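Just the one chain here, laid out as structure tokens, in the form predicted on its own.
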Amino acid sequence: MNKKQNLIDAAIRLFADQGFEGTSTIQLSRAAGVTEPLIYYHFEGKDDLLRHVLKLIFNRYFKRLDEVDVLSGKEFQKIKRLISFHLDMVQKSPREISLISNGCPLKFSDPENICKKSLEKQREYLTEILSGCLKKGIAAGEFKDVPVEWTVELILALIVGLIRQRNLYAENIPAMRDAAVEFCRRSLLIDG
């Protein structure tokens, strides 16, 4: 693995485990096994460091959204997809989400807007995507009459505070999934 790559895994781990206030450029190069001169030398100090981890994380979770079948079955098979793959990011990259989660309210005033401009490509996508499920489900008399704009609003909170728990821990997260798509079921199919 080259040295570069070294100082953004060593940054992932460290600004998740300790906040990116709480982690030196000292403590980045012995994590990473290079000598503290190599991080200005890749990026323009820490700030540019966590940007850099914040654009490779963002690319990734997007990669991976767009690999979800939000095209076939049915309109709740969909939504099901959406919630498990949230959680399953949880469970397969914890500090990656942790670091967004945790980091990203930091960076607003970052002036590339990474983590202003990522979050609100995700909630343009979702909302979306749940609203045509919801709207399609309705007409198709999958789903009862719900209010949609409101019940996607419901939705991403319930994906948004399930990424958000800092007590989700791996053990749990099949029992939270299995709950979250219950409650959905309940709320939104006729027949339940």
Given for the second form:
Protein chains: 4
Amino acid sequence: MNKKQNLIDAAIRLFADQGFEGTSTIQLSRAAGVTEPLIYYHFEGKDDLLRHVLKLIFNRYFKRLDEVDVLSGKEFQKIKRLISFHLDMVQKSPREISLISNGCPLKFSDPENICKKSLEKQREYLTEILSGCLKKGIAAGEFKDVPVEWTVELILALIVGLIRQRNLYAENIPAMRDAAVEFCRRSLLIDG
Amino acid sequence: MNKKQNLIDAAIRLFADQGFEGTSTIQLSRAAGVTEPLIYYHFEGKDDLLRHVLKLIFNRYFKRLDEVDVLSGKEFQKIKRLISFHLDMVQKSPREISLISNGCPLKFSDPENICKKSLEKQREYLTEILSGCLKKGIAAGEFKDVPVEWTVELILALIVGLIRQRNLYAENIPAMRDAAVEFCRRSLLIDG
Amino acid sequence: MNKKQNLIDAAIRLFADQGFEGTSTIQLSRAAGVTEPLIYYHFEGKDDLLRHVLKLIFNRYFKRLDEVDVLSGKEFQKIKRLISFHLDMVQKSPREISLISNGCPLKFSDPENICKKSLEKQREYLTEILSGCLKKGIAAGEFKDVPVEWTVELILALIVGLIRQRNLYAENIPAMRDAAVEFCRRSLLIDG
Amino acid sequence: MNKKQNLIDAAIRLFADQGFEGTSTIQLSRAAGVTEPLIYYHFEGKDDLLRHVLKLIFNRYFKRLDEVDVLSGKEFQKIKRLISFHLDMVQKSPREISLISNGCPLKFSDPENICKKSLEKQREYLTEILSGCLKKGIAAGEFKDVPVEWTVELILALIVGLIRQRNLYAENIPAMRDAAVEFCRRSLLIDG
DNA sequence: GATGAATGAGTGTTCATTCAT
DNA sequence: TATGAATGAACACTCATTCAT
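Since the structure above is the form predicted on its own, I would like to see how the form predicted in complex with the DNA looks, so please show that one next.
Let us now look at the entire complex, which starts with that chain.
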């Protein structure tokens, strides 16, 4: 069970750093300290290993996302927590996020792609929460009267963009997080 | 010269859709309607073809970026033009932008990577312009007193995120552009 | 003991249908409902399993061949019984015969090949009986004065050919058997 | 073109001697004096090479079979020529015949199998000729009144069996041919 | 300019087999 | 008896690249 875990760890690392196609099975096995055929004992092949790894990462992501408090406090508090959560994750597990946001899309045209399904699930989940926040916030006089649908898209784009920038340039996360929160606060809150 | 162009076009398409490692020289030659060795007549190899293609795309990008009016009008007008410009580009040439924003970063650790250099050049260029706009706008009382450095990062992240979302989900660009501009306007302008 | 038998049964089936080289140990184990290493518990390896299976089949064949009555009756009756016996066998256990007549000869150059030894034993056995029949029949005026050695070869070839045809085209065995017997009767008997 | 031919020759030899599954691509390439990838330049793969080789052999066989005189002379002369033709072929090109009669049937369950198609074509062709000969011979009072259909099957089985025996035991072909012809003559001809 | 033929190095994968339990 | 985990060697096949023409 140890060696299987080594393989998974190596896969996350190498797939994230070099891409799926750019990583060979022999590289994987060496990085995991095992022999090549063991990949085929534990998984059906290189594709299956990727699938397994992505499933794992998405499960982890969704589990943690579920734990984010999106019920209590003011509406903007909830949005702030969502933004912070994503920037925290990219700081703690940059490779996992990198795999999700860079590694997948290449094979995106394939409709069976788990990444596609998971990214859509993520999109739906976040869209629903953010829509709710915005609507309630507008109704309660907390937010300005912004167009909900497009503003949601925009916040999503902002989150995605921040993750990406951080992955490429390894910037000061807390500062960026605060700047992002303030940026949104000013744009959304009536007394921002 | 025709066949060389075919090769370049095929390379842009295939590298963008399948990634560099995911595209073989035989795929390239077939997609271009030529034979494999011709790649080696016109370029030094597959790597060189990528380099050539990226240089081409970045040149095109920088040339167009240079044509964006960042001198006349109010400061926010300039920022608005920059955002619009990028969303227009992704709509007109999604593959080129996709290559720049997805295809490259995989081999990013390599310091010789042309993509890295070009992306940094782009970053510097945009950062400079945006910094100028923000500083001048703040001084002129057009903008709120926001932290310049991080707000620049944020706008960049927003642009990157919007490009990415559009590439994955092919959304309504004009609407997103307007929403993005309004979002920033509210966040930045004193009387937003 | 049950699982060992399952392995043997699976081996007969798979080796006959796909050939020895065309059958993998994992296919064997799955078809037998056991795990791969069990093959190595009960046999020394894949080769040994083949050897075991062939020995088994040849033993069965020789045992039944021994029970064919080649003593009583006229000489042609004996020959008829031999022909009938082989066509009956191929009808009852086509896979076993198929293994003997198709699966083995491929590695025939190897002198250690059990198949080779067994086929030679079979050849000698049948040759001896048929030679005896022909000689006695000729001496007794039952048969025409045919060249014994070559006629024996011919009858053997006929048997082999009939088995093969039946294995490929699954023809009406009783009819073929009768036709074969009559064909030989006309060719051999003085008052055929 | 020379190296391609070497590959084909090597394939005929090795597939016939060791079977298709028993022959590796590296063996093939070494036996042909070329490098492994050349197989994939000239053919689509190992399967395709087998297909090519079988097509070639069957074409050669059918071409020569077409040249056998089955029109002139008495009916038995025609049958004699067919039997002789096959024994001549097995003497001249034993490996080609071996490939046809041993190598193929293993993959026989596959309906796309060229071998299956070709063997059926061969069967039909020979069946038609032999049926004609027998019918005409019986009508003309040349042959005894034998059951045509089954006697045809029998002669086919005899030919197949002779080929097989010769391939395994490398016997004196001319003697066997004469014995076979005489055997059939006695069985078929009224004044045999 | 352009290609058919060819290759060394490497790909993902399967093989028969072993070993600790 | 029986298996889960693991492996060295080999497998069919593809890679980017070269070269003579």
